[in-house]
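Consider the single chain below, provided in structure tokens and representing the form predicted alone.
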Amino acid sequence: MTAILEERPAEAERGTLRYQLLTSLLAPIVFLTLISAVVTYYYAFNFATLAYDYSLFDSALDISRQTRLRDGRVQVDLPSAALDMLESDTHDNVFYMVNDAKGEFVAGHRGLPLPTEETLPGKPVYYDGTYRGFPIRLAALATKVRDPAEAGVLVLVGETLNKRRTLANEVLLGMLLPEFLLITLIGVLVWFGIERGLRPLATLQSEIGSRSHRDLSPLSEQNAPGEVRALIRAMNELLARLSFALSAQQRFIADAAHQLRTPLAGIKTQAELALRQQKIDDVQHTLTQLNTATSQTTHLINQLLSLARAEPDAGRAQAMQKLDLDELARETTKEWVPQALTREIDLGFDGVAGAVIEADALFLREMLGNLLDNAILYAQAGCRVTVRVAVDAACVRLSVEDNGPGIPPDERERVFERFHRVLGSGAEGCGLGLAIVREIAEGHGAEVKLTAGANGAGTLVTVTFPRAA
């Protein structure tokens, strides 16, 4: 378990935009200068062979010069001073071999490796073998002898490879400590560079995080730059919407308070007079208006909660998907027919087929009950009400039309508004059901009309609906 908790900083640590700032940065500048030290490696590697083999051939030339032909045999006669130089190497062994035209043995090592390709006489031949276990570097050189009597001669010298290495690893090393040098110069370059890069993410860090979680106020994008100035714009637009969803909220806990004080209050004082009451008649007549109360106050809580969905950003999610208005719109209606004609009212429905659109239909059924209610509870008795469902090329219209009393034109705006009632119109709503449908018709990017109805009598509320692809 501690082992856990000792790794999690470092985790931390590992997804900070610093760290990987400097791993972007840093890794590939280290990548490049690994790769630069193996090219390095190999270009100084083959300088220095180049720079030994002149000095190879330089001796297999002066071996050559000391050749001799004598009772027909070629001999070498290498003086002991010639023989201490090449011997005298303190980092590497030094060998040689001379042998005649037919391939047979003078002088020198006996059996080092020859060269497989064709020697031509004063070309030098440059090699890689083996002698006595030990990797050597061999020039071969092909001749003649001169005196008294032209005959061939190849002659081999061979060293080991010690001094090419060091002398490579002298170039290499030379060549890298001033890169690691500058890498780390740069690391330090690029740290510094970073902390002030990410300087204006710790100040907004730092003002956010000593704000209260009641300000909502925009962050000021004075001297941010331009990323960070982007953030911060969004983080505004952000805070804007959390601003107007907590108006939202605090909007709706003011106006459901204020609506509710009302019927609470009168349920309260027909409790209290049933309770004084004696009579059978009179507690009777007080417990039917309290169960009328109840039923206001009941509507009016559903209306309330149904408003709090129907918001913007009330927090659920719309489940849009394709549907047939006219289907749903002809169940919906027929569930309000037993109220209708509980009011005598005359409910009718005129769809038409292909009224195909995306929304919500939990949603959609909401907001058509809506329609229905206000249309059934402020119309008269014997009106009619009509729910019919249009469809043209590039929008689908749903219309409740009742021929009842109407809405004047001052006040067919108002009417969207919450808890505002027509006055005079008689009827005991709580002022929130075209409120409701405004909410749930925006929602689903539709546009809702209140016109009179045919004739210039009654009301028509109309939703156009974009058709669905």
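What you see is a predicted model, and the numbers here were worked out from it, not measured in a lab. Numbering follows the first chain given and starts at 1. What changes on going to the form predicted together with its partner chain:
- Among Leu61, Tyr54, Trp191, Asp346, the residue lying at the hinge where one rigid part turns against the other between the two forms is Trp191.
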The other form holds:
Amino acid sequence: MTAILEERPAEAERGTLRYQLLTSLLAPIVFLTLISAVVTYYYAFNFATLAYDYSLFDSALDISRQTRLRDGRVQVDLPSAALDMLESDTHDNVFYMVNDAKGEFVAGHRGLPLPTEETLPGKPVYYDGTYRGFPIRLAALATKVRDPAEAGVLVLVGETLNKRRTLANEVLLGMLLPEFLLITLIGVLVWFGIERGLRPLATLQSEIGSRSHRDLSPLSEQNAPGEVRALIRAMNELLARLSFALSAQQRFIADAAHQLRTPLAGIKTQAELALRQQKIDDVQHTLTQLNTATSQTTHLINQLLSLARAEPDAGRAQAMQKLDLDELARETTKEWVPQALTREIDLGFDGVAGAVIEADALFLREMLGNLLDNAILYAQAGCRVTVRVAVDAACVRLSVEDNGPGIPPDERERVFERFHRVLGSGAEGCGLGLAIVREIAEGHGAEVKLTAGANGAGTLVTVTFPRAA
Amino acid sequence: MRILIVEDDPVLADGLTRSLRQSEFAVDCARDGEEADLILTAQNYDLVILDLGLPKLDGFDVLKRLRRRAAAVPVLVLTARDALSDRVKGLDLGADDYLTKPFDLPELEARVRALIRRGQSGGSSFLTHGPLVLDTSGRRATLHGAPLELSARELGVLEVLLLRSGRVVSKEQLAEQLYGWDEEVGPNAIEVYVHRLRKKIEAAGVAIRTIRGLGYLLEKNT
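Alright, leaving the form predicted alone aside, put up the form predicted together with its partner chain.
Next comes the full complex, and the chain you just saw is listed first.
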């Protein structure tokens, strides 16, 4: 199976694993190779120098054996064959110079550079110098004239550096060539190794790419190497969450459609009835019903939307901030007073300072609004409803208490279910208020409890928030 | 009084038009943003009721263009969008009021009347509540036509309660309105003024109600 990864522009190529692995492997190798080349050349040249230095000493020794002392002057008898040999080096130019003990020129090439070091008799001194513009290597030998062996003489032999350089280069090449071959081989092996190693990703890519957007089933972990397995597992978790959110949404849509059918049927029926009616009083009555039904449907739709938004998978990010619950509750309660008064309900507030929590103001107002709506709806004329904010060491409590008819104990948990309405109460609510309250509370890490009010009468709903620092 | 309704839904437009005509307004209707923009350049109105979700030209754009022409006509925005950001955007762009659909017809009508009043006189200086009339510029009050003796502070309290008639006013809000920054306000001062005020107006049926833990409220007459 060929790699499915498509052609990429040069820039994207640089971002690939393949490129990164190759460069991170090869770059140091090449760098090290270069360093070793430099070092090798240095050593090779030194060894070459040592090897050829010895032959310089040999030549100097030969020349020193041809020296004589005649008439108080040093003389060199070099047979022409020997001279020829000296000067017939095909690689380098060879120079020699003989000075007497006083430093006076005797024979050879004038002007050869003298050694900087002190020359001990019989011991050669090797050094570098320049002659006629060429860099040369020299050996200097201080010794006695051969015959008679009393006068001192200094023999210098020097040659250009070609042989040495050639040897050093040959050593270097011999070392570098296999190294470059090795690097190339590594490069090729890594390339194919990566190709093979990344194949599971290509498989994964084609599997995901060929799925329909509706298919949220988990991906198979089989045959995937360890690292890819972790990736697959993470993807599967994401798919599970998406699947959950999707089904929650589908459930909601189904619920909404279901719940809306009945009130809409009521509206349609009333409207059709009104069309048939003749007497103005009857029409008036029908239209009143129609108006009520429409208001209720509106309320239902608004509550459905609130619930959808309050659900954790809804996608609306909560804008959490530190806020004073006392202030927010006070303002919200004030807004509800006129409505409470029209139903002859005494709505009051009892707060406390320092009730700071982390919350989303919009959602909190929604939540308190639903609690107040419930309390006002189910309490009767003349009842009292009180909103309270209390604080203790660890939490902040928001509660709404009424002294109305209350909720029977066996229904107290069920009232939080969607679309549940307490039997015998007015048919005005749509049964979503407490479901919304619970969703919002949970989204804030708060707990909701419903109990009887003071003296066992009425209803008390308490929302307990963790206190913010 | 001329009102322009800009609404693309025919049923809603028909309902609004007929109800406002019943209140003796002259009503014109535009079905899309472009038509509205055209009409507004040619005609003057006392109020525009503007829906946001319009075909051809968005409600916000109609509003922007209207304000760019320096038209001061009051605009009431009607919309199905209830997000806070839309509300703020509408008001920032120059709308005077905002109502979400569906709405109660009496509420719409009340807001229409309030906006037209505002547009007319820039705010009346007389506040009326049943038999009670308060002249805010003259700093005088009458009850059933007879002058009402009120101290400056009592008048101040009455004024705030009248402006926010039917809604809760906290003691702090009252204190804010009555006192300068450097004045010391005793905790019971407001209570005393309200008590005195009550004695003077209760008999005439104007009730100031105490709301537990929140403040006071001037009850609306039925």
